[in-house]
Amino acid sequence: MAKSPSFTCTACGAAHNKWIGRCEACGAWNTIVEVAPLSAGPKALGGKGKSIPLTDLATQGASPPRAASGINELDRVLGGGLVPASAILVGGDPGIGKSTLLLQATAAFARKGLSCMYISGEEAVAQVQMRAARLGLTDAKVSLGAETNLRDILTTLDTHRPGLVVIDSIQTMWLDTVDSAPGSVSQVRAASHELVTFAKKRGVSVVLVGHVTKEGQIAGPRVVEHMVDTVLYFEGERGHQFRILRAVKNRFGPADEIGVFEMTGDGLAEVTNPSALFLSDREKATPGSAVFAGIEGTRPVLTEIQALVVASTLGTPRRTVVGIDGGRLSTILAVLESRCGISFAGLDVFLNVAGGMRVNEPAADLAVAGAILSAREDVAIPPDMVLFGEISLSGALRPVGQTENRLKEASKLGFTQAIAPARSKLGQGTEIMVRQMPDLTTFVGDMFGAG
């Protein structure tokens, strides 16, 4: 039985059973193309294919040696260094510093003796050389090229066999076997597959730079993120000099690990103590300020959460959030009103994480509630106190993981008090005074005399 033709949108990848002028999924015009069906394959099992080698789970081979760049923040996010034959996808907003970071990383690996190649599809060779001169990287032995034809790039890689190659960016690559424009879903998928396959067969580590959409997701098909071994996001606010390199997927190390960098005139500089940096401009005894002891990957990081509560002149009060999920703020305000009797009707609430940091951990709930109540009641939280704990819908405070590491980081930076949920595992030899609260009502009454 003949297979019916399949049609795919080159803009969003949506499948259709017939050609139409406008894609129903994304609304793009004239992006529907016919996709040739796959071959039927062998007609019977056990045909002309060859048997693949099998092994058992107990077989242990030697772990592949990792190549360290010497940039500790980068090596931390990679799980200890670069694994041979690995495929890494790096995404981030335009102008955030992806090319600067990868050029510095490539030069660092080259200085450690690794054969490195940098292929740019967005800039001319002279432009990359100008950036290298500004960053002081001209002494690094990095092979530089500018090309978008993937066939020529793979031929060059097969000839020179570098240990590491950076492709900047995957959206500019063009494969002549795919009948669509560069940057389309089909081109990105096919080019990524060819590069990842080459990396595994030839033992070359490949770093792909990916553009992001306005929602912050890497542009193109999500299947690219499944193909690669590691997915890194380079984050940061344009108004702040801090940049966060975050691993959202890593087959060779922990996910959600972060590396912190500071953008300077000479490029990106490592931040070895992010907690001290994020708290450096913190004023003392200021209402609306609370310090959250969080965990990013395996690293404890202290950040300041700021809140402002003012009378609203609008019919619907504003809820403005920067650095934290707005849904968490709405939930915390609802719990405060329902369980503690504290109303925020007619009040605008503004919430911000200082330093451009983004907090995704539910353990920040208690610090958020503390900052909001401090701003509302005009009562400052002691400057030597940290807070952490998850707030449930019943108003109870739930314990969170790695309590001991949070307290050690707070003690290292001079904090002497902490508020944590009841039943938290404090560990031995805790040098900081911990007050454990069973629920939000107790916290509100003890800290602000309300509730």
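Here, rigid core means the biggest group of C-alpha atoms that superpose within 1.5 Å across both forms. Residue numbers count along the first chain shown, from 1. Worth saying up front: this structure is predicted, and the values here are computed from it rather than measured. Compared with the form predicted together with ligand TYD:
- Comparing the forms between the two forms, the C-alpha position of residue 16 differs by 2 angstroms or more, with the core used for superposition.
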Given for the second form:
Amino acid sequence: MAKSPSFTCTACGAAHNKWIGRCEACGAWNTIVEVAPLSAGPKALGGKGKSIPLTDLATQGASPPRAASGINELDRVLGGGLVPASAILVGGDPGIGKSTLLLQATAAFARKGLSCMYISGEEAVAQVQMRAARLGLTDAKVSLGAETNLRDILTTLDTHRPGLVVIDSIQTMWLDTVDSAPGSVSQVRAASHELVTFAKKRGVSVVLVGHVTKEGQIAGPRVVEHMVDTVLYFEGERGHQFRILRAVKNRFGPADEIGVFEMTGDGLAEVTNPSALFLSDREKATPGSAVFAGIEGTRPVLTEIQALVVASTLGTPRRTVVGIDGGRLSTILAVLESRCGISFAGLDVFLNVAGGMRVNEPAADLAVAGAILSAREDVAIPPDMVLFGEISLSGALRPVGQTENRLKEASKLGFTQAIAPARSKLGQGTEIMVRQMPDLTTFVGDMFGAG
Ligand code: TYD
Ligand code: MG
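Given the form predicted on its own above, I would also like to look at the protein as it appears in the form predicted together with ligand TYD.
The complete assembly is shown below, putting the previous chain first.
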């Protein structure tokens, strides 16, 4: 029986049973390629394999130590330092500061005695040197090269065997064995595969820099994500100086961990107390503002959520969000409407997380609702109050994790009261006055006298 051909999307990996112009799973165009059908066992492959050596779960020796860069915000996101022979992807928008971060990181690792190499495919050697001079990194022993031909880069790596190599960026690299342009899915995939395999075989840690484009992500780092051990995204809003390095996948540490940096004239500076920074320019008792006591990875972070609710001139009112998932806002508005009888018909709603921070936690629901209601009713939430809690579709408030850590951080920053879901696990000796509420209706009635 002839096997039917099978097709796969090179952007997202989805399987299809026929060739189509646009992948139904991820929406990418022209990414479907035919792949050889899966065979059934070694005989079907020709039977020439050899048996691989197997071992047991106990390690043979102590695990190799991680290398710390001394940049705490980076080391923590890596899960406590750089794991030898690991492959890391650092993705982010063009111009967000990836090259700056990695040049500083490479120099920091080099100063700690790790042999480091920085290969730029985007800038000339002189440009990188100028940047290094401006950042005060010229004393660090980093081997610098400008090249895009991967065959030459791999040969160089094999000769010098550094502890760490940064490839900036993976989209500029090309293999002469692959018949398509640099930056295409096949090139990015093949180049990443070569580099990651090399990292594992030769014990070299590899950092791949990848540009993410907002529209489409063509040849974006998505195809690379599966191949590497750690995926970090460097994010931030344009016009804000804060940059957040976020671990979205980490085989060697917790995901969701963030490191906070500030882009200054002298490069990226660590921000050790992000809460203070995100709240620093908060005005006192403004309607439309609520402080969310959040958790990012292992660290509590307070952020200010701002809302504006105005009469709409449009047939379909505007819902504009920055820093929070738009779907989440729609859900909260729907719950307010159906469970508390507060309508947003004919009203534009704008929502924003201050400071260019992105909030992904469902625990932010209550603060979002608080900010929106405060804006709509023109009633300020007390400036010394934090809020957290997940809103369910029934309008109930669900307890969230790490209540104690959230309250501790809030207390440390001078907050004296909090609103949390009923049955939250309060720790011993919290100095904050916590009001626990079972549902959104109670919250609305209590805070705004409406509902
Ligand atoms: P860059 O690291 O080149 O971004 P990417 O590699 O992600 O494309 O950073 C570019 C931006 O950073 C540029 O707009 C200038 C700014 N910048 C500073 O503000 N201070 C600095 O010290 C440096 C080196 C860059
Ligand atoms: Mg760059």
